[in-house]
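Just one chain is shown here, as structure tokens, and it is the form predicted on its own.
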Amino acid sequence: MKEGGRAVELRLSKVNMSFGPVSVLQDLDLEVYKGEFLTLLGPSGCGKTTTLNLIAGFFPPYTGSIEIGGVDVTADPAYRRNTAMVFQNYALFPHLTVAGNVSFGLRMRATVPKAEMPKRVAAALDLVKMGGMQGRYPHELSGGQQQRVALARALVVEPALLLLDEPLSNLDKNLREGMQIELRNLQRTINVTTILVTHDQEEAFVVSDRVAVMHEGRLEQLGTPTEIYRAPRTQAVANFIGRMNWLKGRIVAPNTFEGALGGGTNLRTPVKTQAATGTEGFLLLRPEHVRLSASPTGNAHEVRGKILSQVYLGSVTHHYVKVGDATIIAYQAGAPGAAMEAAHLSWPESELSFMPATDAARRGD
């Protein structure tokens, strides 16, 4: 089935899921295109892993439907769906060799002649850079190697959907970052429709074509990493994706925001918005777009504040600046500069956005 010229591989329609009295998913609608890498992103308990398990067929939804390749599979168990999953703990069989683990799915599905299995296993291991490791056992492998074997086991059955349940979360930072790039390149090479679950924003942005941000069982926003970061539609999305400065106020004239920051400090600045004059809401400003200076810059819209603290993180320093009764966070590359108690804050107007209070409180799309 095609939607807007693109083939839809997966469609979830009005999916609801509850465990006893606890509602886990609420009216979830989601389409994933063929060959796309989509990430379900959100905090713990938001419903992303439940969504993945429903797609895999580990249990049926309470209400709603699931289609794979245009076929309704809502009532089909996992073994009847052309999906494969890589679990967070890899779930390798300790008594089987690498070859035994990778060929397990092929043997269970019985769709490949036995004589062809070694060739398919070797090809899958080559894809994940584990060629020649067929005779080893899981306990003889590093965490990263075990992750590759688990991925090969999923890929060898040539699934319509590759499902990844936080498969990189057990790796150390450097290895994890390297595997993110490898995973993305591999997915592009074999063009398998892939759905990843993670709570790590950076990981989602590195690997994904689109990101589905979830919050309390609802799909809050679906879009490209750039769209999600630069134009969050709800407060839940803006707060989860990076850090955000929220300055309360209202639109006092077309494309003009004004807010009282307390302590006699007022902020009036241009902002591109379609909101009508009088609309209450928030001026949104990412910390990396805040400029700090020890002296006035001449910017007509700058404000003066007092530095409360500085946190040095190696590549960047986080500055916490009190402006009136508000605290504005500013990121600057590198180590802190010369000590200064007072700071003048400014920003490029192009990086400002305005979110009406009604949108900030809105749930989902």
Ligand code: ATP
Contents of the next structure:
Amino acid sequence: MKEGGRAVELRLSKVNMSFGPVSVLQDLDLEVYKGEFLTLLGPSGCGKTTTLNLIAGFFPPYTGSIEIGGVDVTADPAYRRNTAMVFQNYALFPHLTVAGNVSFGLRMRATVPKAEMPKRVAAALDLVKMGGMQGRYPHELSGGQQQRVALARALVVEPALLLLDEPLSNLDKNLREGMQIELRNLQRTINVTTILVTHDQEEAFVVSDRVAVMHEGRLEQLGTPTEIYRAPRTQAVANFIGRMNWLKGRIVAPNTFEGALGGGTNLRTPVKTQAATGTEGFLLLRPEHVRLSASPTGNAHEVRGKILSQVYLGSVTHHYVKVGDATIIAYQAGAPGAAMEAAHLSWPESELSFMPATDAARRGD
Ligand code: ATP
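Now that the form predicted on its own has been shown, please provide the structure of the form predicted together with ligand ATP.
Below: every chain and molecule of the assembly, starting with the one above.
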């Protein structure tokens, strides 16, 4: 159960799932450490919720195994697993008070003496900042408060695994951002192993120790937010996590990329890579690392471009710049400066990376 010194709380091994002829998960391997906050992140339909439902035991996998706390639970139904789920739509019982909703799981499990239940319910409500609200009914609560109660209902049973299925997506933006930070702090305080499903990259980055990026039923990449952002391993990951400029070319000498951008523009720049000379692929450049300047910067590797459009978003402006036949996106902080038609583009070499064409097309492994 220990892996590299850390206890593994959940292990999925070669999990496959199909609904009728439709294959939804393919050979999914995943380990979640005890006390970790892990997020399943990916576009709609990639299989995140199916994965969470399999962990909860709502249905068995087609093939493969699921272990919780070192015990094989693949054949166990949901009520025999020590997991608790919070859903997007709160799913509170409308006819029960807050106390009735929160104690529901305790009563079902019958593991806590009845006399102790009010104390446990009060403690769970305190954790989610809903202390003293025991007597309210769900219709007397805001959406955010209902979701806090749903969270308390899950936490009160002290599950080995807390499963969260897009629990914040019904909340408005400001409330959602506040709740993300609260959720993160709460999880750190009580240390419950937590798995969140979301398609919101920012949310995943705010709350998670590690993020599992899924694409078409496969695990594309598993890593910390920084690893996923700075070193995406496939095109699917690079495109789903933030924006990325892709410039086609090849490695022409050790740590040297060259690409013809069209219109006679040639880009030759140093890039740190293990790829051998002759490898075809892409230079990867995040928009926030592109510097724009009206006059030459003196940087030996800069290129010239023509600004096509500028989109002002408040804290940042997105510039679309034509370089040869390619369009490079550049983010600059604040409002657009004086109108600039021609621009000189440069970037810190340390922020460039190279992805071989074979990796870009690779499926998750
Ligand atoms: P979303 O964010 O939209 O919920 P998701 O990544 O959570 O997406 P899943 O809900 O796991 O994706 O669905 C994965 C695929 O499985 C989808 O193509 C979906 O239509 C299909 N699917 C899910 N549940 C069922 C079911 N009970 N019967 C048939 N197909 C299903």
